[in-house]
Structures are given as C-alpha cells and as structure tokens.
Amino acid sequence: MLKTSDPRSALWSSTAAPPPDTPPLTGDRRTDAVVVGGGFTGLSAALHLAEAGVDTVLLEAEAPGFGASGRNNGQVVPAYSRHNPDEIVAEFGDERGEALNAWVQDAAALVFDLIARHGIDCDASQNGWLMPAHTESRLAIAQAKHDQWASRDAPVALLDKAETQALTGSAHYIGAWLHRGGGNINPLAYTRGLARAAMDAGAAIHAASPATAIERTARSWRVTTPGGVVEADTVILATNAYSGNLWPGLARSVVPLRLLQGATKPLGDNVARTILPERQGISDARRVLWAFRKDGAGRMVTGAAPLVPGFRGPLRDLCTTQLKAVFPQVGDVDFEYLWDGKVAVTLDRLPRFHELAEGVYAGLGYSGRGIAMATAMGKVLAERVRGTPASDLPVPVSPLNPVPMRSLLIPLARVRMNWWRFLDRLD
C-alpha cells in the first residue's frame, strides 16, 4: 500500500491526463530567466515570460505539480486564509492595502481565464466557494468577511439556513456566505495544462532536474543541476514548502504543515445529487476548518489538519467523521484515496514576495490558498522580472525574516489544532 505522502495516493494522480514530456537537463545553457520550482507559482511565472518572449527555463526536482499544487483539495478560492480586506488595508494603508485586496479578488479569475484560454481539461467548475457556519458565533465571522467583500463590490451574497441547505445538501450549516468567482478544478491536470501551455509558449521545462546551487558570476545568475548547468540574468524561486538549503533563510521564512486529503468512491447518483447539487466547495467557518467538494465523477472529496501524518486509519477516521457529520445521506463511506502533503504557511497567513538579490525573487507561503494566490504570484512575479518596480506591484516585497523558535512551531502547531478543535466541538 502507498504512504498517504506518495503522490500516487491523491485522487488526482488517477484522474488527470498525462504529463507532457519534460525531460532532466543535460548539459549547459544560457537563457534570459530561469525559474526553479514547477508548481504554480513557478508554471505560471514560466508561462507569462514566455508568452512576453522571455526566453525561460524552469527546472523542477520532481515533476510538475510533484508538491502541494497536485496534492491540494483543489478549491480555487478569491479570499485570504484569515485576514478580512479591511485588516489589510490598516496594515498597508489604502493604496496598497486595496491593490493587494483586490489583486486576492482577481486571482480566481486568472486561474479559470487561464484555463480557457489554454483549453486546459482540469474538471473546472466556476459555481462559486462557501464558507459555512454551524454556529451564531462562526457566522458572525462569515458575515464580516461578505459584507467587507460586499464593500468592494466583489460577487458575494449572504445565505440564511434554508439557501444554504439548498446549495451544499447538509443541514449541518445554518448560513453561508458564498463568493461567486470561486470554485474547482482538479490541480494536478491544471498543472500539468500550465506546463504544456508553457512550453507551447517557448518555455524549456526540465524535471527530475533538482536546483543544488545558485551563484552570481561576473554577468549573470548560475543554478547548478546534477546533469547541467542554467546561466540567467534572472532567478525566480518558486520552491514554497519544499525550498531546502537553496537560498539561505528561505525556507526558515515558513512553516511546512502536511494537510490530509481523502476522495470516496463515487457515490450514487441518487446520493450524489443531494450533495452540493452546483458543485460549489466548501472552506467552513470552524477554526481548524472542514473543507468538502464533488468532483465530476460523484467522488466527495474532503481536507483537514491531521493529528498523526501518515497513518492511514487515523485519517480515514477522521475523513470518515467529518463526512458523515455534514452530510448523514452519504451512509457508510469507503475512501478509495488517503494522502497528505506540505503547505507553506506564514505566521500572519499572508503570502510573500522577496527580492533576494538583484535578479533573484520569490514568492511562497499561500497557507492554504495556493491554487489562486500562486497562480497570480507567477504573474507578479514575471512582471517584476521584465522591468516593472516593485511599487507598481499589487503584492508589496517583504524582507526575508526566519520564523522564530520555527523547529517548535510544527509539534505547537499540532496542539493548537487540539486545542481549536476542542473548543469546536464545545460551539
């Protein structure tokens, strides 16, 4: 039986289309930009140079979408983890503070855009997102976040009891605050259409190619391989939870979290049909929150925070638990896939956007909204590599600070999680 940290064990591995041919580097080679890193960040950062003419090489240590970008719940999701937009905008005041808002508010769009215009086969569905609530109190959360939205004239509406029942089949919620630019898509087909649409557009992609070392020469930028070597004006680093030793401090700035995932066998179509009949996903209002979606073939698929990473009972219980306490008609599940894997997450949840060294940036720590937020990162990222000042940028630099005290964040983490989770089940 696979460990539920092998990629094989996601859903997505058994249902996305093949990946194109991206075969390791051999030899050396110069080029304008080269980006190390293949999930969405970095795919779509390859993407906008070479659709600009940017000559650009992407070197990933695994595969295409190897990390989180193929192993996620596969919500595309246009808010933030935790922040409301009007914290931001008290953060970094109004001009930046609404251009980051606004550029989260967009981010969806770019995912499914890119989707069209690629004819990207991902089992996409834009029916919109849902954060529930089971309580007055987690409510009240979920209100703040459609009516600051709402402000902004994002497409949001707020649901009472029976609107909400109506959309995701549960009975569990008694109200929802709904974002009509979300919605789903499977994230390993999407990465891998990323990646064919790259190299349609100019761009070498060059897996099983892990980055062992980056240097500046006289002229350029040099990233060592084992079978070769890149020279570049330009470096984009784009390696999220999986960044290593390659850049000092880099990996120190956040805290990997493993997220557990699980899909059922197909459910009945007349079970099916009772159950997000819309296809809208689910991020609910609970602090360690529930998060359910359907896929095209009647498969639910649902994510938590895992208590013990690995161990296959323990998750299908918990998969199991959650499950059946949303949506009873499901009756005795059967989780046909289990598996895991690493976020990125910062300690305020905000994402981040580094310029290391002169030609050298990174954008990382989606804590939990990657899907979006990485695939817009990209841009960003391809934008500030082709001249545009940072200044102009809807997303504002940050320094590169080590998370403190970060190899006791992880088992802190963990009892945080029992704590939050204690303290919803006594709501």
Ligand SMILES: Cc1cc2nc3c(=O)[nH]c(=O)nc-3n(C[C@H](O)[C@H](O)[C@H](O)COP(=O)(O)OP(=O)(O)OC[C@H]3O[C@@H](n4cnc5c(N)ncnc54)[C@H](O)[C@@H]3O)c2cc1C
The other form holds:
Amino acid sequence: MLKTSDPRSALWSSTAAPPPDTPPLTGDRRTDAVVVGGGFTGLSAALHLAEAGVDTVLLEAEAPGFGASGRNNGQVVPAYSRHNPDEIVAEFGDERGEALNAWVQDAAALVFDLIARHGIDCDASQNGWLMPAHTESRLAIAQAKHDQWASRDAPVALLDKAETQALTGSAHYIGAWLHRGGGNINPLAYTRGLARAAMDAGAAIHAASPATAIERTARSWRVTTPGGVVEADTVILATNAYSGNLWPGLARSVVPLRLLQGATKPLGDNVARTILPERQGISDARRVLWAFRKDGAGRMVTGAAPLVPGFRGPLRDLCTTQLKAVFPQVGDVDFEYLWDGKVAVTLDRLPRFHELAEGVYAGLGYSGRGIAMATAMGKVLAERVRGTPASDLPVPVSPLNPVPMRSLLIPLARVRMNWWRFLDRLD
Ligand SMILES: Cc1cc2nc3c(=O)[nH]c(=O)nc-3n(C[C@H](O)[C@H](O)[C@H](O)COP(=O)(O)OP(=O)(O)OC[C@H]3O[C@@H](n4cnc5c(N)ncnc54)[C@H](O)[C@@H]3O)c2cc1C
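Form predicted alone already given; the form predicted together with the ligand follows:
Now the full complex is given, and it begins with the chain already shown.
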C-alpha cells in the first residue's frame, strides 16, 4: 500500500491526463525570470510571464502538481476562508480593502477563464460553491457572508432548507449560502494543463530540479540546482507549504498543516443521482469546516484535518461517519483512495505577497483557498516582475515575519479542532 504522502496515492493521479515532458535542468542558462515551485502559484506566474514575452524558467523539485496543487479537494472558491469583505475594508481601508475583495471575488473566474482559453481538460464544472449550515447560529455566519458579498454584486444567493436539500441531496442542513462563481476541477489535471499552456507560451519547465541556493551576483540572481544554474533578473518563490530552507524565514512564515483526503468508489447511479446532482463544491459552516464534492465518475471526495498524529485510520473513520451522517442514503462507504497534502496556513488566514529583496518575490499562505487565490497570485507576481508598482497591485505587500511559537501551533491546532468538533457534534 502506498503511503498517503506519495502523490500517486491521490485520486487525481489516476484520473488526470499525463503530464507534459519537463526534463530536469542540465547546464547553465540565463533568463529574465526564474520561478521556483510548480504548483498553481508558480505555473500561473510562468504562464502570465511567458504570455507577456518574458523569458521564463520554472524549476520544480519533483514534478508539476507534486505539492498541494495536485492533492487538494478541487473546489474553486471565490471567498476568503475566514474573513468577510467588510472586515477586510475595516483592516485595509476602503480602497485597498475593496481592491483585495474584488481580487478574491474575481479569482475563480480567472481559473475558469484559463481553463477555457487553454482548453484544459480537468473535469471542470462552474456550477457554484455552497456553504450550508446545520444550525441557526452557523447559518447566521453564512448569511453575513452572503449579505456582504451580495452588496458587492457577487452572484450569490441565500437558500432555504428545501433549496439546500435540492442541491445537496441532504436533509442535514437548514440553509446555505450559494456563490455561483465557484465550482470544481480535477486539480492535478488543471496543474498539468497550466504547465502545458506555460510551455506553449514559451516558458521552460524543469521537473526534478530542486533549487538548492539563491545568490545575488553583481547584475542578477543565481539559482542553483543539482543539474545546472539559472541566472535571472528576477526570482519568484512559489513553494508554499513545501518551502524548505531556500530563503531564510519563508518556511517559518506559515504553518504547514497536513490534511487527509479520501475518494470513495464511484457511487451507484441511483444513489449518485440523489447526492449533489449539480455537483457544486461544498464547504460547510461548521467550526471545523467539512468540505466535500463529487467527481465526474460519481466518487465522493472529502477530507479532514488532523485529529491525531498517525492519522490514516482515524481520519478515514471520521470521513465515513460524516458522510453517513449527512447522506444516510450513501450506504457502505468504501474509500478507494486516501492521500494527504500540506496546506500553508497564516495566523489571520490571509494570503501573503512578499518582496524579499530587490527582484525576489513570493506568494503563499492561501489557508485552504489556493486554487483560485494561488492562480490569481501567480498573475500578481508576474505583473510585479513586469514592473507594475506594488502600490498598484490588489494584494498588499507584507513583511516576512515568522509565525510565533510555530512548533507548538500544530499540536495546539489539533486540540482546538477536537474541541470544536465536540461543539459541532453538540450542535
Ligand atoms: C488536502 C488539501 C485540500 C485542499 N483543498 C482545497 C480546495 O478544495 N480548494 C482550494 O482552493 N484550495 C485547497 N487546498 C489548498 C491549495 O491546494 C493550495 O493553496 C495551493 O495548491 C497552493 O499552490 P502553490 O502553487 O502555492 O503551492 P504547491 O502546490 O504546494 O506547490 C509548491 C511546489 O514547490 C515545490 N518546491 C518546494 N521547494 C522547492 C525547491 N527548493 N525547488 C523547486 N521546487 C520546490 C514543491 O515540490 C511543490 O510542487 C487544499 C490543500 C490541501 C493540502
């Protein structure tokens, strides 16, 4: 049995189209921009740079989609994981706050536009994303999000119990907030499609080419890999929760949280028709958010955050219990695929755009909402490399700060999540 950390254990590696040929870097070369990391952030940056005529080389330690981009739940969500848009305005002011809100809101559209424009075959369905709630107090939270996004002309709706049941196939929820701009994709297929599109636009992508050092030279930056060196005017670091010691302090600026994902065997046709008939993505309004969706073959794909350190069995059981509680019609649940991935969480759950040195940029910390946000961050990074002043970009530049007491946070998060799960069960 494959380890859950092996990318081949993910459903998506069985269902995505094969990757493009991305041979390791051999020899030395000079380029305009070098991107380190082949997930949504790095590939979107490389694609937008190459389309603008910037000579670009992307270095990936393993293969495009090796990180969270190839292992996630595939929900394209046009909203923050924690904040409401009014809170963003209170924090950043009217102009910067609304620019960030618009960026988050438009990020899902960017994903589906890229998929359409580049003909990426990734089981994409833009049928909306749903936050259902099972209690009045949790519904009030979903309603506040709905109201604030509605006041910004987002394509959203508030659903009553019957409408929620019609879309989910579950009587468990009493109402929901629907965002019609969201949807689902096969994330590894999308990642590989972005890689292909970036290469078609002229970018060079090298797998099995870990960047092991970045050094300043008189004129530019030198990025070293085992097979060769790339010299470039600008560097983008897109290594997110998989960041190592390449840039001092970058890994310590986020909390890398390991999440388990599971995909059931395809449901029988009769049951599949009753569950998520329009295939919206779902992240419910519990304290410990529960996310699930159905893939094109009728598999339920779901996941959970760590309960205990050695987590395969307990988390599979938790996913089974939750699926059966919400969808009693599902019958026996048999998880055919179990895998895990690391999500980069920031303390305030907002993404980070860093200017680490002159010509060195980084984007990370999407806190579980990275399909849309990381794709959009790649575009922001590309615009910055092309000379757009940081003050004209929608994401504010943040200083690089270590997360305080980071090593304690993961065990503490586990304790807190178990407490929240207990409260969710009491609800
Ligand atoms: C289990 C799980 C479920 C999730 N579900 C969702 C969801 O449903 N919806 C959603 O929006 N988001 C979801 N996310 C979050 C989302 O997947 C991430 O935010 C997003 O993939 C981040 O993309 P990225 O390109 O920044 O990082 P990654 O995809 O992690 O890519 C970083 C890459 O950098 C490479 N790398 C690291 N160091 C080096 C080096 N020195 N040299 C070269 N390469 C290097 C790694 O190999 C890796 O491929 C989920 C995450 C997980 C883990």
